[in-house]
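In the block that follows, a single chain appears as C-alpha cells, in the form predicted on its own.
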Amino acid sequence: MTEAVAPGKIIICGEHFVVYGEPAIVAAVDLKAYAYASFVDELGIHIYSSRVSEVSLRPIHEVIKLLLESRNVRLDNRGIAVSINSEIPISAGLGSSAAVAIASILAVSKLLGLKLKKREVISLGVRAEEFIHGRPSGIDPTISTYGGILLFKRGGRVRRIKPTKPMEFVIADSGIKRSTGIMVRKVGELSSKYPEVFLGLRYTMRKIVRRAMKAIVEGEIEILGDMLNLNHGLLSAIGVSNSKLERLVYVAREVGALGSKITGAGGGGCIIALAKPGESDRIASSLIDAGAEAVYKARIAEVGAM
C-alpha cells in the first residue's frame, strides 16, 4: 500500500476574476486529504471513501485511467483500489475535490513506481476538476500540489510569496453547500450582460491583488485586512454572497478581525477572517455564536502534496 497527502486551500484575494485571467493569491492550509492505493485481485479501478461524496469520487476514477493510459501501464490480471479520507469540508470553497484528486494521483503513481513532475500532477488534477466544475482555473490543483502561498494567474507561471510576518486566519463554514460550477456560470452571465462594467471590476480586483501581495511581502497585516474587505465588496457586487455569509463576515469584523471575506466560489461555503496575533480564539468563538457550522484556525501548509 502507498500513501499520499494533499492540502486544502483558501483564496486570500482574487476568486472568480481568476477565471478571466486576472491574478489571485492562494494559500494552502493544514486541512488535508489522504489517499491510500493498493493492488487488488478484482479487475478495474475501485475508489472508496466514507467521507467524500460520490460526485467527487467519479472524476478520480477517470484521471487514474488517464494516468494509466498516458504511461502505457497494463494491470494484467489485477486491479487498483484507492481509499480516501479527508479533513476538508465538501462544497465549502476549501479545495476538497482538488486535494482528493491530487492525493489519489500521487498515491497511484507511487504504487506504479512512476515519478510524476509537478506539472503532470497538476494537469491531471485539472482534468479531474473539469469533470466537476466545467471550466476550472486550475488554482486549486496548483496550490494543493505546491503548498505555501502563491500568486496564480491562469495560463501563466506561478510565483511563490513569502510573508515576512505570520498570518492568523480563521475559517468559518456557513454550512450552506453550493456548486462552484453553478456560481462560475452565474458570474459569467453577469459578465456577458455588462461587459464594460465587468471589465472595470476586473481592473479593480487586479489592483487589490497586487496591493495585497505587497502587504504580505512587507508585513503590512492591517493593509492586507483592508484588501480582504475590498475584495469581499466586489464578491458581493457580483452576486455570490448571501445573508448568512454577510453576517459571518461582519461579525468577524465587529469582534476585531483586520479583514474578512468569502473564500472560494461563494453562494455558501466559507468565509475567512484575518486575526491580529493572539485573537483567533475570540473571533472563532464569536463566529460559532453567529451561526457558523464549523470553525477552523488555519495554519499555512508550507509543504504541498507528497
Second form
There are 2 protein chains.
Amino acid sequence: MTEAVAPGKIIICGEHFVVYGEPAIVAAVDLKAYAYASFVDELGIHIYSSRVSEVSLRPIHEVIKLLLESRNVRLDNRGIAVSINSEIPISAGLGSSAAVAIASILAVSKLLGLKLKKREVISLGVRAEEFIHGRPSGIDPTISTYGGILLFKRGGRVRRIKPTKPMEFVIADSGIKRSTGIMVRKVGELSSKYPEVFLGLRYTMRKIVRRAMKAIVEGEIEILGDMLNLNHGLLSAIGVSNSKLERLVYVAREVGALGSKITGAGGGGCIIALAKPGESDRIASSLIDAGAEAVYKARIAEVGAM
Amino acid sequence: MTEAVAPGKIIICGEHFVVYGEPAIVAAVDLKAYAYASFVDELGIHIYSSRVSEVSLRPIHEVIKLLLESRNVRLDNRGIAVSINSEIPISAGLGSSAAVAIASILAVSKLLGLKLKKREVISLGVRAEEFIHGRPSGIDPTISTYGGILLFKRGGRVRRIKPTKPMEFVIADSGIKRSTGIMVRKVGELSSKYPEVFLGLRYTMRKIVRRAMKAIVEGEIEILGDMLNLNHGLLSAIGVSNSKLERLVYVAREVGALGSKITGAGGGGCIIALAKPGESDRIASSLIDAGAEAVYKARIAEVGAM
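Form predicted on its own done; form predicted together with another copy of the chain now:
Whole complex next, starting from this chain.
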C-alpha cells in the first residue's frame, strides 16, 4: 500500500477576479487529504471514502483511468483500490476536491512506480475538476501540488511568494453550501451588465493583490490585514456575500483580527481571519459564538502534495 | 410668528469619495425640520428645541447672528426666539443639523422680511456646519435648500437629477452614534497609506455614480438597486462598516430590497434600502426584527426648504 497527502487551500486575495486574468494569492494550509492505494483482486478501479459522496468520487475514478491510459499501464488480472481520508471541509472553498484528487493521483502513481512531474500531477488534477465544473481556473490543484504561497494567474502561471513571518489564519465555515459555478456565473453577469464599474473593481483588486504580496514578503502583517478587508469589500460589492458571512467577517475584526474576508467563491463556504500571533484561539471561539458551523486554525503548509 | 421647513437627506451614491472630488447623488427625503421665529421682549437671540441638545443649538445661534450682521439688522430693544421641531434623527447621517440650520435661517429671514437667495441660504448653512466640524462638503445644506435629487460635487457644483419613477426608500437607524469627522479622517488615512488602491476605488465609485444617475433618470429601478449594492461594497472596503450595519444591509436584501447600503459617513448611523413599490412595510418590519433602532419609510422630497 502507498500513501500520499495533499493540502487544502485558502485564497488570501483575488478570488473571482482571477477568472478575468487578474492575479490572485493562494496559500496551502495544513488541512489535508490523505489517499492510500493498493492492488486488489477485484478488477477495475475502486475509490472508497468514509465521507465523500459517491458522485464526487467519480472524477477521481476518471483521472486514475486517464493516468493508467496515458502511461499505458495494464492492470491485467488485478485492480486498484484507493481509500480517501480528508480533513478538509467539503464545498467550503478550501480546495477539498482538488486535494483529494491530487492525493489519489500521487498514491496511485507511487503504487505503480511512476514518476510524475508536478506539472503532470496538476494537469490531471485539473482534468478531475473539469468533471465537476466546466472550466476551472486550475488554482486548487496547483497550490495543492506546490504548497506554500503562490501568486497565481489564469493559464496556470505561478510565482512563489516567500513569507518572512509566520501567519496564523482562522478559517470559519458558515455551514452554507454553495456552488462555485453559480457564483462565478453571477459575477460574470454583473461584469457584462456593468463593464465600466467592473473594470474599476478589477483594477482595484490588482492593486490590492500587489500590495498584499509585498506585505507578505516584507512581513507587514497589519498591512496584509488591511488588504484582506479591502478585498472583502470588493467581494461584497460583486454580490457574493450574505448576512451570515458578513457576521463572521465583522465579528472577527471586532474581536481583534487584523483582517478578515470571504475566501473562495462566496455565497456560503468559509471566511478567513488573519490573527495576531497567539490570538487565534480567542478569534476562533468568538466565531463559533457568532454561528460558525466549524472553525479551523490554519498555518501555511510549506510543503505541497507528497 | 413665521414658520419654515427644511428636509433631511440621504446619500444615494458616492459618500466619502465626494470628499476627494468625485460626484455623489444626494436626495432630499420627507423627514423634516421645522423652525418658528418670533420677536420677543428679551434681548438677543434665543434658540429653543425640545430635542436637540444645547451644544448643537450654538451653531444656529451663531449663523442667525451672522445673518443679522450681514444685513445690518438691528434688533434695538427686542430679541428673536427660534423654536425648532425636527423629525430627523440626530447624528444618523440624515442631514439633521443642516436641515435645522436651514429652517432656522429661513424662519428668521421671513420674520425680518429679508429675501435670501438659495445660494445665500446654503452659504449660511455651511457656516453653521463649520462650527461643528472643520471642513464640511456643503452637501447637506445644499440638498436641504434645493430638495429633489442632486448630483453634487465638491465646491458646491450641483446638477438636478429628475427621476422618472417614484422611489421608495426604507431608512433604518442602527442606533450607533458616530462622528462624521472621525470616519472621514479614517478614510483619509487609508487613502494616504494605499494611494493606488484608493485610486481604483475612486474610479469605480465615479462609474457607479454615473450609472446610478442614468438609472434614476431612465426609471431603471433594479439597476439603481445594483448600484446601491456596489456602492455599499466599496464602503465596506474602506472600513466604515460594522457588523450591525452589515446585518441591516443584508437582511434588507434578503427580504427583497432591490439594493441596500450604508448612507452617509458610516461607522453607525443609517442604512437605506430601495424597496419595490408596495414592499416598504415588509422591509421596514424585517429591519426592526433585525435590530434597527428605528425605521422610516421615506419618499423623495421634491420641494426644498421653504
